[in-house]
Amino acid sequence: MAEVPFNESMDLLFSVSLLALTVIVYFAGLWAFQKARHFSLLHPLASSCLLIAALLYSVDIDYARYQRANSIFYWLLGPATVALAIPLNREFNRIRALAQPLLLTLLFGSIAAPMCAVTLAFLFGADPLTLISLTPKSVTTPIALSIAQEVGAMGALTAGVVIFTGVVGAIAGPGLLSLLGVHDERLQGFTLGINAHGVGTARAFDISPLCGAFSSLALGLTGVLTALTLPTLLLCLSKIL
């Protein structure tokens, strides 16, 4: 049996260590979140992301290497998104009864959310590549990364913005909706799904299965609509400009 070169063995061990780091930090964040009785600012996706980012920065590990070591989790994003069809199917009759207002909300929300981000970035002097990388910000990560690759955007920036958007939406969304007088769990879920995609949907399931089902619907439809229209729209804009 051939021996594995020392450098390859060390690289494999380091990759496994980075994978273990992700798991340990996430479950530590989840434990703290549960102990704090689901205090929004301690959401595990927020706390674990910040802690891992700080650790990677302190020991000078680049993001590309960390991403390669955790590629299994990136792959699992796809099946996890598809699995959201299960709660969606359970609430299908309620969703079908509200098809028209939901579609109108979807069209407005899926356009307004990225437009706000791109407009603000433009006003602050962002370059064209950055603006393009911001356009898929309101769709779940696997779809956003596919769109970013197709339109020539920076995948790392797109992924970071998507995660940041989801975390902020999950933390601030429910409280903000309550302040605005939106207490219907169907509306809360649909709004979280459009604006905070996967992370928002996870937060919606914390509220109730009904809220989670409507968030799953919004997440899926926003992703499909954006994937179908955004590349064509950007191509047309590039030809005009």
Contents of the next structure:
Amino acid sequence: MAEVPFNESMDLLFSVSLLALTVIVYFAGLWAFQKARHFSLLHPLASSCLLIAALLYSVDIDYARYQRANSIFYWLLGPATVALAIPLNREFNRIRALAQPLLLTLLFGSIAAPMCAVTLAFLFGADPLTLISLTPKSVTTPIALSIAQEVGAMGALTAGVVIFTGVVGAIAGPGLLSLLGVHDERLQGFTLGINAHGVGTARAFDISPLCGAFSSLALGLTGVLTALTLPTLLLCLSKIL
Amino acid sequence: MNKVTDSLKGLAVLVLFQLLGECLAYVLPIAVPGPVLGMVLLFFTLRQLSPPDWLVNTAGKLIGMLSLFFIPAGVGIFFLPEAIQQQWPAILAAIIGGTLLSIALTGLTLKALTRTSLNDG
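If the one shown is the form predicted alone, what is the structure of the form predicted in complex with the partner chain?
All chains and molecules follow, beginning with the one already shown.
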């Protein structure tokens, strides 16, 4: 059973504690990440989510209650997305020089990312509902959720998958790309933005402001492009199959 | 105190552009979310006027805290309905395998396409 507060002020106090829980766990995670010299498996987002989930389970608090108390963070994603225009503008001249290859890769990537996910999940025997919910996985959360609504996916699953796709991209992306001989920070940034949205972009800003600007660009464009094409693509597929 | 007012001013401008984006999203016949259109509008505005320091600072702070804003949604993956939880091998394969595969594919594509044009610094 979830804890039932007996009056409004208790309810408010409880909400504030749940909000404080997120902030405290996040800064503790960030501190540990820096102490461990950015050891990538300790990514603050991954460790915070795990720890908070474990705490909620152990003291028997509903996720819905936790989510309601923390809705301010969901709200702040809006202005944070708008804020990406600033690094984008600052690096615009260096981006424009590469416009053609970037746009071609964008087209390829925004189809490749959902295809890879759906194919693998299908091979592991996922339901149609799960498969559809995986399709917006490389798109930034607010866009992914509105796409999920549009195509009839399960929003809660989409949101979680999106976040952890970002975490995997942020943890393994730069290393994997260097291994494949993609060393240029502009290319690494753009690839992170296509595949790992805001979480990948946060990682890209750790590498350098230029890397972050390329990632912001890819994040925005992938979001817009996927929002425009994915619902139509799925509609066509459902008619064929 | 000045820092606080600067942050609030910056946040107000960003929210204003988000609001303009939401209005545009409501009018346009496509399903693009308001914040993304707000980003596009702010971008075109900045092509004309250079941004004041307080806006640049607020934006930098918000971008630096992006990971924090994702936490509540990320926690949700541990609280999915039973029927979905049974498919965790497939979901895990998509999240880990699918992401690594598509990063490798897009990274290599981009590298191949930019081989000739990367020498501009």
